[in-house]
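Encoded as structure tokens, the following chain is the form predicted on its own, with no partner shown.
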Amino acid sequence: MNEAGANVKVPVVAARDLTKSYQLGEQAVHALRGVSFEIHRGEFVAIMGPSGSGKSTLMNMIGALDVPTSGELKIDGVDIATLDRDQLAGLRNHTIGFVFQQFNLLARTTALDNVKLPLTYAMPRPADPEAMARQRLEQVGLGSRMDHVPSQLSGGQQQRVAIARALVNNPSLILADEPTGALDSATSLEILNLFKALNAQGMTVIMVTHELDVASHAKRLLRVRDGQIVEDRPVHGLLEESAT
């Protein structure tokens, strides 16, 4: 690349008039009406909206498992309407990082196996995977539980896991998708503070929510209502304003 070509930042998702429409029955449903953004590289921002409100499908997008019906969406400047099922699973492998509320953890399975996993997958095999997952425990404060599996650690311990495994394969961005919903309210503080920590190293964070709270936690809103976007803004002030 020149060195004009390197000062020009990609973003991390770039949506233009995105439309989705679904068939149900004789029923055409149009899940996204005309979506438009950019995230960048380093931001940590929060989908939010009610159900029915299009974050779901908007995730699903973001996250290279659905395509739009229309308009443009590029992650890390790749537009995933050109690409093939296999390409689309390359994409979510190298890319993106997955977060979930229910963890999806490998029941028998020991957290270092199920932070190894996805180094399965990669290519090319890197070297040392187990010293790859090992790094990644260690990052989210669980060094010393790398050899229990999901029974023997708490909801929090899991989600660590989970979150570990989500970083594993260096992605470019963390989707997380209700991160904070099957734990409570002190544990899910400690995990919304473990993503503002990787937020502050440098790691870009979508976090899809319904709850104001757990939105307030990231450093810009994408409220999503009847599938557009109505409101982007940062975060600062949400709480009070709320509440007035």
The other form holds:
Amino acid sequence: MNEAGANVKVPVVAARDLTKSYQLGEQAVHALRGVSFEIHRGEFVAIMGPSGSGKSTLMNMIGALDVPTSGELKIDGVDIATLDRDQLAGLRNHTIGFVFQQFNLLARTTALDNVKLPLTYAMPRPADPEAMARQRLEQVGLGSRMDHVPSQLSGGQQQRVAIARALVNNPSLILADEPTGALDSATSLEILNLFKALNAQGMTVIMVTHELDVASHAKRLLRVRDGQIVEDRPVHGLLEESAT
Amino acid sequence: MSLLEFLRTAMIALRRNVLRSVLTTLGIIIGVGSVIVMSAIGGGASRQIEQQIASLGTNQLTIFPGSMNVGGRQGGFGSAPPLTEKDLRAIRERVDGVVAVSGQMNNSATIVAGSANWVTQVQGASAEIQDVRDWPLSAGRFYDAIEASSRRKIAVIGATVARELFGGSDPVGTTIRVNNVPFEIIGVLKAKGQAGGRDQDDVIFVPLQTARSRLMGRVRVPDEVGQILVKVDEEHELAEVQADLERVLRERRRVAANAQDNFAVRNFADILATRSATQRTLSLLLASAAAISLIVGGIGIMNIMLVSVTERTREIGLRMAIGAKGGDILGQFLTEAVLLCLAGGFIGLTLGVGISVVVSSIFQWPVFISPGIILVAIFASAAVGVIFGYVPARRASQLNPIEALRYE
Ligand SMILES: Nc1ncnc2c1ncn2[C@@H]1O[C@H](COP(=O)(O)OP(=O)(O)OP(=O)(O)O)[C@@H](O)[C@H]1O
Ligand SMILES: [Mg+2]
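Starting from the form predicted on its own above, please write out the structure of the form predicted together with the partner chain.
Now the full complex is given, and it begins with the chain already shown.
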């Protein structure tokens, strides 16, 4: 699994004819209706689309929180349909870093302990989780706030802690579902610049957003509508085109 | 996750809500505490009784004239022929495993020494009584076999009588009046203490023959001995000796094959047996009371753990999203429940021991806390945690991470 991950030629995410439907009583809701794409190492992808189009559903599957109804999804070369519950948890732990709209930090728990949390579930246990967590907090610019609890941090700072937590176990990709949805525009920009910096260092980032100028910080844009990908294009020139 | 991390996480979670944690464990605290107190008091009482019985002698048989009914009480007294020196001799000569045999007749008497007087029990007894009762002297000597069958007016007095009549001075050689008959004190017995709520040292011994003629009033036959006390060799099985003795006595006293004994043999092993039966009933009661309170406590734990799982659904979802396996979540909540119960158990234990100590000092009751009950209390609390924590913990571990993350 790790050997496959180390191979640059294997896409980090490879989806083929992905569908997901929910059964609500008699009625079936088709959240995804046949989605195929590949995301490679070092990409920065924005996923856009109207509400209810299936963006979160897609992200949950890429994040190994959910399995597709049909089709094939490989994360780092591993078909997630072949994994059981615990193996999916393992994959989430060492391959994926999540960033949520609502930060989802543990309340009354210091930034440092929040960042360390994924390492307590890591197998094998890292030798020095404390040092790894400190390093990540410094990387997101919170070296001086390690002992603060979430209620003592601003929204942007909390999201940085969440990003440090996502990074702490050296994942293959960062998944962010509307990471700036709860932040004002100035703070959003800080977070987006942080993602850009991470991407510049080689990290693969996939981000869901509603806003075009948020998406414009990415390198590639996937537009989703009614559970299907309707556009797949580079971000370059996006703002200029939409302005016209 | 390692056990240490489970413990750390559980400690943090429990400390968040100290008051709630304590209230939750109240059932367990009360359950464990009351069990400790009850067993401490019960244990103290039964140990005291055991010591008393040991001081009476467990290898001793007492034979009464008359039959014995099922409950162990004597009945049908009047019709039965009295026990005599002949019975005593038959036992000594024909029953194996008998170390010493003594006759004994009791009466109460007023004793006067100078200006002091004291009402006590006079026991007319053979010289062998000292062997049978295993009773050393603190001063003087005991009368011998020849003196015992003489009519000499000599007495050996118990420690309580000595204290009441003579205070600190040495009574040996002085003369006392027993029911107005003068007796010379030749010895003082060592103190034996209480037994069965009676002071064993409140007694004086006089030769059996002297007692018959001077102190016992009407004697039915000239060689009547009242009761017979038998000391059995430690090597011999008490029950076997008793059976043998009953056979010899039936034969000597010509009891027909299908008739009831016209005498009764009592041994302390029997008393011990009935006592341990009552104790078994008591501990059964105690155990069921404990079980009920622990179950009630456990339900409280389960309830609060279910509430806690619901409250922390988002946290569980988050932990799962960043890689917690089902077992990690199960372990986390199970550890919390067990820790909660153990804390309750320890508080209950401390409280129980404290109350026992206070009770023992206020009421002067003997208390005894066995290490076994402490282990059982701790183990039972932990078990309650596992049993009643399992359902909530399992529910937490089976949550769907996406739904848990979305939970409001
Ligand atoms: N657990 C579920 N049960 C039933 N239907 C669901 C479930 N989750 C999502 N859906 C449906 O699937 C569709 C896609 O939902 P999804 O959350 O992926 O949309 P989204 O693009 O993320 O929308 P938003 O921009 O509002 O977050 C919606 O119609 C939604 O109602
Ligand atoms: Mg969404």
